[in-house]
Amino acid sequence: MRGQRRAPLLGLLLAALAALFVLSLLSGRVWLSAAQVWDALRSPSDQLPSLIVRELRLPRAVLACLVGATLGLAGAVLQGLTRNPLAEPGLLGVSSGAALGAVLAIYTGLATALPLATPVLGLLGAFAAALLTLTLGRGGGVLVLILAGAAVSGLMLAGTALALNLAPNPYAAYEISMWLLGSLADKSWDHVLLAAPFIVAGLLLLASTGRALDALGLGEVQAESLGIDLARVRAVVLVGTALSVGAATSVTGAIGFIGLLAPHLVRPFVGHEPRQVLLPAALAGALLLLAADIGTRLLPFEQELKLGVLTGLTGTPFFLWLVLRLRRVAP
């Protein structure tokens, strides 16, 4: 029964992520034609309409696409791992290392030197975050994990904090507060290729926990003695996130609630087994998100709104409805 619901609904998630696609290289400031698109696309020329679909809104596409697979897949194996239904992409302090990584770009200037300076700092923020977790820890059960990745995300959340206090100028702080909240406004081919191999790594990774995520499901206890290595699945899960989360985190800056919703929208469908909400789960992910960014574009403001204030500011009414409903079935 689960397979026959899941197939309808993975067809059904893909042709909405196809419509938004096609949708997302239309829209802006400057709405362009279907016909324009489609010659953007088939042959490429230096007239302006082209330019803005190849260098400005494809780019913008994909990259919003594999940023939103990765928080809703890496929300799914959290919640299965943690068997917490408020687990998230930031639980392990992948997020917040990122945004350290970033921020400390831009405070010392690099990111005015070299363009890619930010993403890249981003991503050994995030492993250096992925590695204080792993090591604080280490021989330690989910719960022993989650506090070494709230510590971790403390520690680093306070070193953002401390880098924006200080910042050398007005400057640095406006570009430091702009990044933290979170955008895919003016990001090219270059974000696309930096990202893309270190994101694709991770889902890898994360992907192929279903099995042993399944059989957490009945407890540590009964995984273990079903042959699972609870430790190495732990690490494989912070090393899937650090690479895809990290690399996503690093390039449009955090956003937050696409990785604790999707999985919560897809499991009334799919059921409550892991494995099963895992695909579902990296598709919703993918849809909400260019969803959004297509709403930070049509939305009238004079400025574009930022995409972590609109996923902010449309997530928690789902979060505040999620506590209180887990409220009222709690034992």
Given for the second form:
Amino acid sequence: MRGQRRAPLLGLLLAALAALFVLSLLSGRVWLSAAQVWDALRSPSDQLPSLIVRELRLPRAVLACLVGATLGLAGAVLQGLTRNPLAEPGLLGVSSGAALGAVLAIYTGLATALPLATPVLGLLGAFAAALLTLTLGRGGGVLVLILAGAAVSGLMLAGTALALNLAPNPYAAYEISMWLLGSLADKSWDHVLLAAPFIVAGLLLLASTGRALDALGLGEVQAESLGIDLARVRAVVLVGTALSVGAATSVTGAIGFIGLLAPHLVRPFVGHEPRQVLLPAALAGALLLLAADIGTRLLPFEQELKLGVLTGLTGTPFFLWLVLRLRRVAP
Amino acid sequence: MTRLAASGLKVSRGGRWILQSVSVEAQRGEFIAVLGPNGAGKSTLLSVLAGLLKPEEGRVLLDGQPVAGIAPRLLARRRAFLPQNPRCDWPLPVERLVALGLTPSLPAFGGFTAEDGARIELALAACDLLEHRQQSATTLSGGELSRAMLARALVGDPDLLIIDEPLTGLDPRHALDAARRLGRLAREQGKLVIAAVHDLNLALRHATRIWALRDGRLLADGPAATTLNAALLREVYDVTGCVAGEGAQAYVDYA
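What about the form predicted together with the partner chain, after the form predicted alone?
Shown next: the complete complex, the earlier chain at its head.
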């Protein structure tokens, strides 16, 4: 039975994640040896290798895991909630809200004065978007929530475009467009400490919806008849997404495809029950983002490839595969 | 003891009355067939009785307690509900689909206990699904899917079973099987089964009682054999027909 392949898969994902985590500490413009990394972690010093590991690569790798897990889990939860295989973390307008907040920080120049202004305003933007989606979608079913999310997304994207349009100088416009491409470069422990509490709280909320998502596979009426409080589930998913995806996006910018693909990559091994998909999808998301981040550092381009660009480029073939597979599997 | 009592139920939608002062009572061991033309208010009545829809007026009591006041999870352990054409959106194996019926008694995290496993076995066996247990629910035939859904409803061993059109879309043999199964659940296991039914012959032969609805009003309530007659057919369905035969040979024919 498929369920029995879950434990080996989880073990495999964890092992791969650990291996990539180590690789991500070793790799970059300057390759470090395992011994150098080990020394840096064990006995911190002011030597360059030690600084690179502790102040640059470690926060970056930790952030990659947190953000990747967020995208994977949020994707799995939203696909479960909407019972739609194409749902992704940005569905409720949260990511575009975070992007608008962050872009406003750059637009107003706050970002140059305060380095953390971008993620903080991003978080505020994500919460504002979530609040708007919740207000617009209140009282309706999942479909109304999705439509509300689409409307809020559109509004936030328009705001971002407006900021780009009215950018005070070419440099600000450049900064904004670069930020929108998504990146884990130059992220410090401050970013990790700012985002981690929100991400962890959001992940816990999202993970708590497993049973309800399983029951929702039978449709909203049957789920309700099984004692599931649908309004509460929708609110928990929205708040969990706002916290985790909002925090993730406000630190790294929009990173596509991972939230969409991670659940699909693990379903062949763990089956389609939403609850069984959650944890493997989170691990797969972390794995994909960590791999993509290492990729941006290793690919030999003059300028470092942006994370969102790389996930977009590599995600598209997967997406095509998904479409072809669904066409075959779907009744 | 299972006793369901509803009084003065009123529901309106879009300025139209879907239910107008419907009062009904039922208790354990009964298989009640809810009859009526399309749009008579059968589905609405079943939703209200199941505690899933709040009536504008009137109330529903389960063993003397208002269903609106029972916590949804506790209510879900005593009452199973199946809507019209229930389906499953994910390609789950049948046994996992059936296991979803245990949702109200499962903790938020953690797996199934041995007792849960035994209940799933029992429900699979009761609905002749043992050979389909690993099959994906999305590849089942209509009859198999409806059996799987019935097993899903039975797995939690509810006292009260409310099903919207369990026989619709089934071929004669499967419809007969399903009607017999519902009758046995009431007769042998003492469950209260309330189901909307369009097949009058099956209602006549297997239900212990009928409720006939039209335009949101209850027109008749009584034992199938004595209540279903030519006058009621005309009143409820606008058809000219007759009810003939006795007991298991009773049948309805239309002119």
